[in-house]
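Coming up is one lone chain in structure tokens, specifically the form predicted alone.
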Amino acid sequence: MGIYKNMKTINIGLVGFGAMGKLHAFCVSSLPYYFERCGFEASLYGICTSSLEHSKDVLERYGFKKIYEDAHQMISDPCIDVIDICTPNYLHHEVILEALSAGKNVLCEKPLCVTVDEALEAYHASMRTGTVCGIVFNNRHLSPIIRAKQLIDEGRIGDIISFSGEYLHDSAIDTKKKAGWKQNSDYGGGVLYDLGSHIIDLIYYLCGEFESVFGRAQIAFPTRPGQNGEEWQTNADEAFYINARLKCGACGSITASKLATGTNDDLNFSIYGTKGAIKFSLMEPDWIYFYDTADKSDSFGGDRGFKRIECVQRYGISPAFPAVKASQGWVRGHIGSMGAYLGAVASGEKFTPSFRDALHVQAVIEAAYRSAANGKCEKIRNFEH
């Protein structure tokens, strides 16, 4: 029974329960606290992992109602409303197509697929079925990003001239550490898929579509222990650097790296326009920095300078949980993403970021890899809206 009468119940089938699957389950469980009057009740109904033993453990520990031997069995269950995909990248495509063929709503972790052709097929399938489909670009749902989008759409920074974006980790520095699947191209791994997709999406979301890219990949440590602990040849980029031009004419750079010594989860961007500028750091998730050329200047500085806008927990939700002045973090964006997606499922409305958005990000990634291979600037593939 829902908390409120006539509340729509959305049964979620979760495919995969690694770090991201666990996070998705946490977000679903947390929604009643953050979205008190959301109009739906989300149920962690089904779980499917790489083994029945693991699935049974997840069911007992996290409150799922049913386990499935595989994704096919889950998708065929009429009780499931949403298929939530948290598997390694190379497995996304098949599950998406089967779920859409069965008329399920689909939420997928980024990237949508491993290739543009796969992503295009998934996008076309989503358009045919008319179900609610979404990609998890969780950073869009952080309050400073929401405020940055508002400022840009209002014309407060004017025409965008240039930008820089980076997502930095240090997880590939330790050469004694075993490589995970996200470092293995056989599983659709590589830092451009893992971290790069997030910063590419934010630049796309805030500044517009990409036109062309010049890319360079880096592997600093060719040999390290593989997933089985034996010596392994690194086969996926540990860092990636992009020079890009957007359709609006703005130019800039994007860096995705797991070779940045001393970093934690450092997602940063700066956007410069004719009337102002915006800066953000995920390590300071409560603030957006805004520079406005309309501020008066004089010989002692006047009012000019970057202003730190207190976004914190201001999401326009009443009552707010936690309080609007409470600090926030990385998980809050995921909670916002899950709440927005399931709200769209409950109302039958379209959701963004959509599979179409994910397709553009995929096209940027693929063009960057082509450029890194041939040493040439590459145009981004265009798709009909």
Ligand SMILES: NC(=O)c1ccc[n+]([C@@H]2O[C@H](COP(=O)([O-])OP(=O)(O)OC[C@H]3O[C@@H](n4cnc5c(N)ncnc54)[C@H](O)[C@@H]3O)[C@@H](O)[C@H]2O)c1
Given for the second form:
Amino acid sequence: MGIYKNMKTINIGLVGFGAMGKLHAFCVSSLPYYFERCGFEASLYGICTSSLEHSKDVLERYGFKKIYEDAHQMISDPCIDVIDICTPNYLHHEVILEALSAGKNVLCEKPLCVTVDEALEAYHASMRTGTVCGIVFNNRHLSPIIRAKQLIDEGRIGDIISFSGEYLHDSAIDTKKKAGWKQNSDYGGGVLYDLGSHIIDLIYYLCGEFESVFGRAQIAFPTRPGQNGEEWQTNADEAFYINARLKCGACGSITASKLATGTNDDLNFSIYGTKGAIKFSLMEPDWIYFYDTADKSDSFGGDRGFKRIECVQRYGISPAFPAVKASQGWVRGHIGSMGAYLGAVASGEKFTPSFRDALHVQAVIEAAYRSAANGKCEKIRNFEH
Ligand SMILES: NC(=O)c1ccc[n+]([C@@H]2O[C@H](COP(=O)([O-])OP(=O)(O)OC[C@H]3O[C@@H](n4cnc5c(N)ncnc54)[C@H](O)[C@@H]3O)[C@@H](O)[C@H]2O)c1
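Next block, the form predicted together with the ligand, ref. the form predicted alone:
Every component of the complex follows; first up is the chain already shown.
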């Protein structure tokens, strides 16, 4: 039993153990260090991947209790409380629906699904079952993003006028690199789903819903080796450029690219308002940059300029782990995401980012792909809250 009287241990069933499954398992195992008295216990209970042999290896190496042949078998186990989906994108929809109809809580990696219709079905199913559902937009859980949201909500940058957001990698520059499912549109591949969903979500989270988009997709390398080493035709965008207008009237641009030579994991944005501005770069995850027009401006001796605000490990958690002054990185956002989601499962409270948030991001993605195909500006579909 956990610390809360009515709270048993939360048994997690992980579907998929590639890059993200491994990270989710690491996050769950790390929670007692980061959140000493969080009021719940979480157990890496079940694992299923696309191969039983791999699942057995994962069970032995990472301390899971049970392996399952597939997601159906895992979902039918009454011992499982949370289905945590870390599979390729095209598999999310089916697993979400089946898990929800079995009354499970569901945490799903981004993007929620591949199409808006699938995402809408998932959202409606989550509303019907009332279990705790969430999407992994991990960057929302980083201290500079939490601070940026606070500054914007306090009105410190005024009304938002414009923005630019980028998520840049350089992995597609290497033409010898084999295409995986992320480079194959049949499996929900494409950089807009992959990197684009994150930066679209951050602009949505900080500035509000999108109204319309104009999109342009780019494939710079039409062929590369496929999984079998033979020549393979690229069919998913390697870079995607969006010109957007938000419902608040702000205009701006979004770039998601794996063609950005020299970048590593470069998510960055600038948001400009009537009273100030905010800048962030994931490659400098300890700081948020804030410009305040209320600062004194003088011909000589003024103190205006972008201020670098320290965010480091300021998560309002005591005792802090690691120490407040310690620098942080990408993994910390995932730990925050996992802690917040399982905390919501333990308390039965609603979790954000929700399936409704993910549905809006999905609608922006779909409209951007439509625009890239027909060369027209596309309106974003609206959904009730
Ligand atoms: N939030 C983030 O920072 C972030 C980063 C990368 C990827 N992602 C998302 O995470 C998800 C997984 O991406 P990844 O990079 O870990 O992919 P991956 O290719 O590294 O791993 C996919 C895993 O799914 C398993 N799998 C495939 N088919 C399966 C099936 N039918 N049943 C059970 N397991 C199956 C594979 O065995 C593998 O373990 C995707 O939705 C992706 O968009 C999120």
